[in-house]
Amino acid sequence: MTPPVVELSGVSKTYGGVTALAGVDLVVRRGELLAVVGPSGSGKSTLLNLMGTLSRPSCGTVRIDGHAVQELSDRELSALRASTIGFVFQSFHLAPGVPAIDAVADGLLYGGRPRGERRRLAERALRRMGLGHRLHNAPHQLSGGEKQRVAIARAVLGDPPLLLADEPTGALDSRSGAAVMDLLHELHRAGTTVVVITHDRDIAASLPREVRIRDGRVERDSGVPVGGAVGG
């Protein structure tokens, strides 16, 4: 059977004594879309980080499509999370002065291939996110919406099984912040598997599933039933 792509067990984090995370289980299915919600300090970045393969649990386990994080080296680490994973953050994180397709092209700088092909495939992917005019344009060029949606390009550049976006309209306007949305429902529909980290309840809610956190904690998880676990 297939592995679920996201799973943890009894998973907790500590740093320097203070728990960030605390028994943790979560397990995300392929093919789902979900919100996990939570106040500023509940634990929800820690959760992100970890799914992301950018931290290590203290205790529990953690599997990524299928791979135990706590056996991987910092080099199998790597090449899972560059194979598996996309990240989009609030803060865009692109280059300034560097153009579209440039930093799109980018994300498959350590895959081997080469310039010509990683910009065509950029150059295919901003066209999906409806930026095939702003190929040639700086960060600064860009709107808010228009960056995040570089930023997805780069993020799904690989087609990895799983996307993580952390606030992704957190810096947006409203209707921005919509089309945003809209665009990681789409990359829903055609298969990917995407986990939206958000305080924004309204977000949340418009989600098929909700995870909320509260001081480390899962607090409700609507695709769970009372009593039950997620089965993989």
Second form
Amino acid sequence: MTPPVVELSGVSKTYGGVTALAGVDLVVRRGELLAVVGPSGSGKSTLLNLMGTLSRPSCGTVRIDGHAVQELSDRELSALRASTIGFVFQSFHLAPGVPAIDAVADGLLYGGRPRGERRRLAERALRRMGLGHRLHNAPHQLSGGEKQRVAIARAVLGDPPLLLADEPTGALDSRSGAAVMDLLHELHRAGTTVVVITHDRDIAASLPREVRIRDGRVERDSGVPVGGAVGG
Amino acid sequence: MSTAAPSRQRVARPRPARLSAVDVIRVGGSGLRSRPVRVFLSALGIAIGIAAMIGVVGISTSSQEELDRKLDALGTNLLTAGPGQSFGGDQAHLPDEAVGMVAAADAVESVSAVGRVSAEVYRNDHVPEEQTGGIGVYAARTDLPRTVGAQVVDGRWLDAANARYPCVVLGARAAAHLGVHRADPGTRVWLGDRWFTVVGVLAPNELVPELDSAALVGWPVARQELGFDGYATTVYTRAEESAVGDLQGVLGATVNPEHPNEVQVSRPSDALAAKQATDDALSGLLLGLGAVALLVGGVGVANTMVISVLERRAEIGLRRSLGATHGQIRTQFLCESLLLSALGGLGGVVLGIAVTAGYAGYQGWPTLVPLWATVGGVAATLVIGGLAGFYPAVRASRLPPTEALAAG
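Now show me the form predicted together with its partner chain; what you just gave was the form predicted on its own.
What follows is the entire complex, opening with the chain shown before.
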């Protein structure tokens, strides 16, 4: 049986006395599409960082694709991110002056594949995103929606089991935002596990599962999967 | 580990992949490509330091090479002997038979002499007496050119015939001062209150620069017409190359057996080499200045790298999220620093060679930049780049990914 993609049990995170997360249990099964929603300061960014193995919990266990984060060294966590997790950020994080195809190809830079293959995969991914005519354009020549599609292409280039999208529509107008959400739905249909972190309740409500966070706790989880024996 | 359920144990621990060398350089260079002006300016700092050092070494080597070639051409086997002070403090003079004594000595190839004549030479008889222009009048033996290696550029040298008549050969500077450009029967100078015909003009001679500002007349005519006492004031001796050192030790006693301590013996090629040695001291100082410039350049690179790390926190965060390890981030910034310095180093080497070639060309020297200076210069920049980039690279690699991402 394949393990859940994300498995948090009793996870807390404190920053110098301030509690950002307090005893969160959350299981994300393979192939799910869910929203983590909450107002700013609710702890949803902290949750994203923990799921993304960018930080470690103060207590509790985090398992990503079966790997217990606390047992892995920093190097091993890096390798886990390279092979398992794709990130999409609100601010795109595209380096100025770098053509789209190279930016996307960098998604596999730390995965140990040769450059030619990375670029070939990047071109295919961009064409799939409808950006075949933008391969050699730098970020400043792209619209906001196009930039976010480039960033998504980079995140899913290596077909990671888990895609974490942090406010993916936050910097976009509603039309571009809708297009980006369509794209995430499409990736979900193709089998990718997608977690969208957002403060937008409408977006959250449009997804199959909605996890509401408030004051560092899970306030409501619309779809605790059947057989989710974790927590209690 | 003990808390992990047995079913989890079979999950292999993730292993980071290695970046290929090409990828390391490409990623290291990516930070430079996006900021060309800053890269140019900080590389320029390094380049100036390296160029200064290469230039100093190159110019000094080229000048040494020029000296070596010149000494090869002039020969280092010329010795001069002249009268010093007598024991009582009076001006001594060499004995009459000095030239003959030297000629008889072992290992002597040729010998000749000049004698100072107390006459002055002027362009014509209207020039005021005190305007001698520092030109000395000497009686010269007819075999002088062969011994000292003097070249006649115009006219001819004194011979047994014209040495008896009022004929004069001028050194290069003396000719220029007296306004003489050609030696022909119509060219005359006012020498010792009578007209002398200029029969020859000499080329400049670095080994015996005193001849450049000399007016040389025949031994007989000097005695008959100019009140010359007949004593040689400088005896020039060409010795066999292997015996020059030995001869230098005994030349005083050979020239003047009764008072060898009254004879001053010198080797003109030593004077040229000594001049080079004083240049070397100056070169050392300039080399030090170049090193300081290089150090300042290195500080500039360190500064650029620190700012670069601060500005690119978001990029660092992104790379960490894409799976870069601590080490890979550290390598990226170290590589960037090394590339930046190497760029400056190579530019500096090219600039330094250009400066050397320009200066050497202007001086008419051969251009010579030693390989060790070029290789050493580039190696020094790499060391500097490594030192300058180390701290910023470590700082970049220690940046927590969440904090780095928050900066974007």
